[in-house]
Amino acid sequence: MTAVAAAVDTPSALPPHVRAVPPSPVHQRLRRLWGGLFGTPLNSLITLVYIGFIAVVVWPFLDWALVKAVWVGNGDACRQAQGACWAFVADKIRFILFGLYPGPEQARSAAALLVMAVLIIATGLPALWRWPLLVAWGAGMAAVLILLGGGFGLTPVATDVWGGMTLSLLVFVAGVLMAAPLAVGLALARRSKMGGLRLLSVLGIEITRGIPFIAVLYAATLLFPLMLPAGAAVDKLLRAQIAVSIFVAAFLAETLRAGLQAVPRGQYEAAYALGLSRWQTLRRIILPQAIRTVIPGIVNILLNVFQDTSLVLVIGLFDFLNAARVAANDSDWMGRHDEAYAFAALVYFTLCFCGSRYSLWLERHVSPHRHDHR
Amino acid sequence: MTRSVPPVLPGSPPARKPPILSGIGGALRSGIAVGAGRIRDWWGEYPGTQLLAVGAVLAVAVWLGTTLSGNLARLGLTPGFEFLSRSAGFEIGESWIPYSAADSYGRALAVGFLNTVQVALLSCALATVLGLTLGVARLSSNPLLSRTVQVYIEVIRNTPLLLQLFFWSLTVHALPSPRQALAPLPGVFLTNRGLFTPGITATVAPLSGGVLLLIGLGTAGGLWWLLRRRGRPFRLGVSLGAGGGLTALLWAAAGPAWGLDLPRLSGFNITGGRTLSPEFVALWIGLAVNTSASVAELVRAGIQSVPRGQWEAARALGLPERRVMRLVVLPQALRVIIPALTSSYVSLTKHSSIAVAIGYPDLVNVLNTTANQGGHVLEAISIMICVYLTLSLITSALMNLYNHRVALRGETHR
């Protein structure tokens, strides 16, 4: 494979006028494809096995998911059909997206979802990385909380009925927002020479990273209420939120530390030589470079965190995955778990796949070292 | 924010006086100077700020601690680990060691721990096999194969583990009933009641079995060390052979009554052999498949990290393709792969706590029941933290040891 690639990619050393007429690019590509498919006995065998795989696995799946699927109708229509029952997803979509949120008020949950989605997309555009974005986040999250919780003329809705995709996104977004300053503090403390601060930060980071997320969730839900004075109650959502942010902060801090380590010492020296104070150096010179270096790592962590928020179901929160699972228990539709999970998987996949492609794009466009690579 | 503060550069070595080699007094003095420098560093430039920050954290911790102990006292709970010897009072679905509800909490935790170990070990093994195969397939020159593996990896990485686990749980429960059981291998049955495999019946007490195992391992380890000047395959063969042989010999001498117990269909269920519950099978496959995607990526990255010149040089020396891979590429790739692989194993073990969601009784599940039932929240969570932390620390220590051994000679940084 490598030899073929090298022969095709290396420009000929001969001057252009003595070179033979090269085969057209299409021709070349076809030839390479043919070589890959049937070039060696092993490749031919793989290709044949692959055709068998399509017949046995892929085609029956497509048959179930698309050809024989029921797109509109009710439970009876689905029971008679052989294929997937997408009518179930269409019927239950409001429950899957908004959980137990009271029916008449679901527009508010939808609006909150939209606000968070817009903010996330805006944050993804490097052109908007200015301080007004922070203001927008503050205002946006306040709006989300008011929309969901009520007040200012809206009917109050208790946090235990918040749910669905809105809840998943809220736990993720709020967790990350709370974690970010903590992570910066922990990373700086871990890099500091001051022993006391460093010790605290190392302990915090390593303990949190060393235990499973579910353990952190249990610690927050079971232990935290016991640590508050009698009478003071913290609702379950906020407890889960605290667990998520502690967990995220530990991972972000480690990534940031790598970024801080990558900033050359000359940058500090140059900044001090220009008469900047330590704080100014940190804020204007060091942190921006450190964060830029590790942006792809941060995006990867965030994607994992978004997937991990589905674990809040073990403490009884009604996130997107849990809502999809519970929707399938509806007696009208008779346990449509396959469709529920397939739909949830499709949504998670779409979001996270776009996220990971975005991370690759960002790596090429924003990294401070983009000119050094390759 | 005064500018007159001479900036101490982060990461720069502390200013030390050169060691004075003439006389003990000088050495002592320089030692004190270095020590003083360290202490100065420890305190930093802003000792006040540091004291304030550390003090604040400690104050919050103390406040939380006192409220906690106050609340516990109010609820009539005394923190401590003596509850471990009390009767647990709950059943556990599956266990390696005999267990009933009348047994102690300590024994219940041991059951949970062994279940975690079981699922973690088996999943790591399966994930490694799957991941290696997929990683090599990913590099295949056949575009169909490499693209399919790529799609597999993307699907696995971009959906939550919990969702995958629900899927596997659903799949396992949709398997045929014992009467129409799938039998992929003779003596192995795959049904909606779980996986049935042949078991070994032995009437040797677990303790003497453990002693035998230790003797075997000790012999193998000792020989490994004694033969350290010999070639690798010889050394490995001799030490493993001697250790295994000795164990087998002692085992036979102890006169165990042991045999193979095959599962068979009787009535509507399968009896005999070893039963692995549907929850275990779902968790096992789920964790293994999930981790196999990252292992495949690690293997691919590892193989690709070996410079092309190494392949070409090996071929130029006339080595056949297989030996190029085995003798030249793989040893260099493993240097990159193994540390990352180890951390995948650790995260797999941590992820196994997701067992709670499908009802497999692992350590976290048992601890959660313990915490909810007897009010031993603080103890349960400290045990959880200690067990997983110990595991992470042991792994990272082993990883450092390995890195130290395989690091290139003369290499200063990576």
Second form
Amino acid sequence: MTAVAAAVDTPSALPPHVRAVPPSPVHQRLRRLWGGLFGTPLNSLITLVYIGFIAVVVWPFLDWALVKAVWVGNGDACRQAQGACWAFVADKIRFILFGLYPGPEQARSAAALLVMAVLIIATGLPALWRWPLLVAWGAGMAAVLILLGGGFGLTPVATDVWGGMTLSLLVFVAGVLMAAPLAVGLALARRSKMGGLRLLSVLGIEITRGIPFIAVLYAATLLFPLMLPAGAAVDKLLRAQIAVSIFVAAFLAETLRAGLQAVPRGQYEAAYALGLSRWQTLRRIILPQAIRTVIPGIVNILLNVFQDTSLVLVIGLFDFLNAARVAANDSDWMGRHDEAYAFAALVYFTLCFCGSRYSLWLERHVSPHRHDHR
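And the form predicted alone, for comparison with the form predicted in complex with its partner chain?
What follows is just the one chain, with no partners and no other molecules.
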């Protein structure tokens, strides 16, 4: 028995055909992959559905968009093509990015777009969350308005011809900047012990959230001018910005209210015990915790707002999506609407996907003790 046990405990003492050879890492991964794809009848069904989707939808699209696509040339080169004509996008890219902005002055629109992009990227870095960032935003937005509108030696350009990605980003950025302080005020007012103030906040938030955004834009375009004194006028882009700000503020306020409710009451009491005033408690203790709690909701609202900037078409402004649509109407390119919408969709998807991934990163960054391995 002792010899048998020793032989069993010592693999090298066993005959070659009896020894157990452990599977290689590659073999183990393949087995896991096969089990995930076809391990159960349900997994097999889902896998077959995905294969069918790829065969019926994905591959024909890739064949049209990449394999048979025309990348260079003019409209004549695309007339006989069976795939996408990306040469159209290359030819119309300046119009798509800058809209009807005068051609000789489009460098100013590009500079304004770059300034806003740099400010957004800088705001995404928590290490820069200091008061100089607010100064940079103020100076940057002033520079953007000067670049686009003219002044200080630059040729004036009416807001009617601002367009493209520059206009989309301007409406988004300016709307969020104007809405943020209003949203904080509405959220705090809704939790106030003053009944009248709380009622006004509730009415403002619920009425705005219950109206479609396009209706808010129509109201800003048609009703707001009727409220002004005779002879007074407000630029339609400014009216759109006010409508966007009010709409965004209502949704942000409700999200912030949820974050404020999630902060334990003991945080207030501990701050007051340390001698902090109510304002110091809100600014240093309560609001940072509330915002950290609702980061996913805030990012979701911001992404929706960026996508909804395309609705400014109803007041006669040509944002990025509508500039792409108008560019496709050029008869020289035989109405390349498919390529125009595909390019716009790719840009929107890329920006929104980056925003969603940044949201996940920011959650982990501001919550160092949270073990989230998504």
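All figures in this text were calculated on a predicted structure; none of them were measured in a lab. Definition used throughout: the rigid core is the maximal C-alpha set that superposes within 1.5 Å between two forms. Residue numbers count along the first chain shown, from 1.
Open item on the list: Once the core is aligned, does T47 move its Cα by at least 2 Å between these two forms?
Closed with: Yes, because once the rigid core is superposed, the C-alpha of T47 moves 2 Å or more between these two forms.
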